[in-house]
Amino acid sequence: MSAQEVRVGFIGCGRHATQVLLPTVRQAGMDLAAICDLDKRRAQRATRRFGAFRAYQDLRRMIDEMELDAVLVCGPPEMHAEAAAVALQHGCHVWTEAPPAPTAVEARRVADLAAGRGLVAQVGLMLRFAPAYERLARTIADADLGAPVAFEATYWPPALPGHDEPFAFDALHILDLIRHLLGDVEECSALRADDGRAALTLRMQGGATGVASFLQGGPCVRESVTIAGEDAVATVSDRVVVTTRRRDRDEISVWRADRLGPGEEACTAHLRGYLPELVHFAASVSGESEAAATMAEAATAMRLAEQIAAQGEVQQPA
């Protein structure tokens, strides 16, 4: 089976699913066989709009009747974990949007279920798949910066509806990216406010130390990651531009993810990481690539987020 032959069913017809993910499933080359939603009319509309074969309201029936290779899930975290478990028990590989479960413990249960059945369980940790961050990861892996010694990360996403704990759910993305780039977190401390704002200081097992800022729904959206090595410093700005300054040179090299070639521009889904993550999922299901951004990795990042959130709110002076 090739990645293009992966037959999938999609669960959820909310805003993010219909505006971002379902259009990207086709771009990723997968065979979109069916769409499922508790709201029959929404499922039928999405099925017509995105060219699926059939609409369903019941996940188990969809899996039984459509002979699916994989199930993709986008809804509230509770639905992610429940639907993923059902799909895995029926022998289907799974991709879920993040967070994959309400808690890290529940995500770990799903990860163990996938491992026990030899199935892929990938989570929508799109940052690590964005071309700009992939380039930064290669630069670090190739030792072009020298050994990483320090980093700064800013992640100020727009407000997302339905997330009761913004930090525990949405800081998952930047925590996963930091771990992906620099390895496991050895030590972390945090200042948090009751609205989810947070400022973190982290020490990584490889020795790098740094700070990360999280703010959801603030006055502006901002995203930036800087890694300082012994020989150079690289910065990714807004998931598009990568700038590198070497220690022994004055010039700055600039690479743009939205310029793939003369007159060629990448689509938004590609730049933001949504298309590459689904392409990778299809390749993992078909056996062409090793699984990445797995449920187990997501559970680890979620556990870190929960530990930070449990440190309590920042107390305001009297």
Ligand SMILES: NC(=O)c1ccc[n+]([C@@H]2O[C@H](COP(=O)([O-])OP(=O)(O)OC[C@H]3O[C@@H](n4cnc5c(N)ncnc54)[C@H](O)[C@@H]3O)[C@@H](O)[C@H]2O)c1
Second form
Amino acid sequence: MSAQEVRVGFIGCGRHATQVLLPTVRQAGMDLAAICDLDKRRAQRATRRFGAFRAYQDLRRMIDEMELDAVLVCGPPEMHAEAAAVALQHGCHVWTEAPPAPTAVEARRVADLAAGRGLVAQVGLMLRFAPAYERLARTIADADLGAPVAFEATYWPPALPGHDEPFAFDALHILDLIRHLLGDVEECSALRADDGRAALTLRMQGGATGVASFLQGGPCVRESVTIAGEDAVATVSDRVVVTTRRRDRDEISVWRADRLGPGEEACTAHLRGYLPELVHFAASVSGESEAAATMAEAATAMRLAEQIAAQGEVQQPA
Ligand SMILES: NC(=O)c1ccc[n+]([C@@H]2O[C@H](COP(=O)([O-])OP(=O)(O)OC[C@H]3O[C@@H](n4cnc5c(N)ncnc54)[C@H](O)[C@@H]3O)[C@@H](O)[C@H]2O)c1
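Could you switch over to the form predicted in complex with the named molecule, since the one displayed so far is the form predicted alone?
Every component of the complex follows; first up is the chain already shown.
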């Protein structure tokens, strides 16, 4: 089977699925066989709009009847874990939106189920796949910056309907990206407010230390990650621009993910990471790529998000 032949069913066709994911599944070239939603009319509408063959209200029936290789899941976190477990038990690979379960313990359980059956379980941790962060990750892996010593991250996402636990729904993404770029977190302390703000200080096992500012639903969306190595400093701004400054060189090199060569397309789904993450999932299912952004990795980032959420809120002085 090639990545283009991966036959998928999609469950949960609400806002994010119909605005972002289902068009991207088509763009990624997967064979979209069926769409399922508790809401029958939503499932039927999405089936027509995105050119699937059949609409379902019941996941088990969809899996039984459609000979799927994989199931893609996008709904509330409790539905992610439940649907992923059902799909894995029926021999299907799974991709779920983030967060993949209500708790890290439940995500770990799904990860163990996938590992036990030798199936791919990938989570929608799209930052890793955005071309600008891929470039930063490559630069670090190639030791182009020298050993990382310090970092600074700003992640101020918009407030989205239903994202009422900002650390679980949103901080998860930047925590996963930091781990992806720099390895495991050795120590983390947080000052947080219950309205979805947090200031974090982190020490990584590789020795780098850094700070992260998290603000959900502020007056503007902002995203920036800077990594300082022993030889150079690189910054990714708003998931698009990568600037690099080298020790002893009075110049700044700039690379933009949205300025590709002639004939290449830089659509939003590509720049934001949604298209490459689904292309990668199809390639992992077909055996052309190693699994990435796995359920096990998501469970680790979720555990960190839970620890931060449990740390003290900012107190007013007496
Ligand atoms: N990664 C990102 O950038 C990003 C952005 C937005 C949303 N999300 C995630 O996407 C997910 C969905 O968000 P949304 O705003 O589209 O939600 P939504 O409420 O608009 O849609 C959820 C859909 O799931 C369906 N559903 C719920 N339980 C079901 C079940 N048991 N079986 C079948 N269908 C079921 C509902 O009927 C609904 O159509 C959330 O987990 C959210 O965190 C991720």
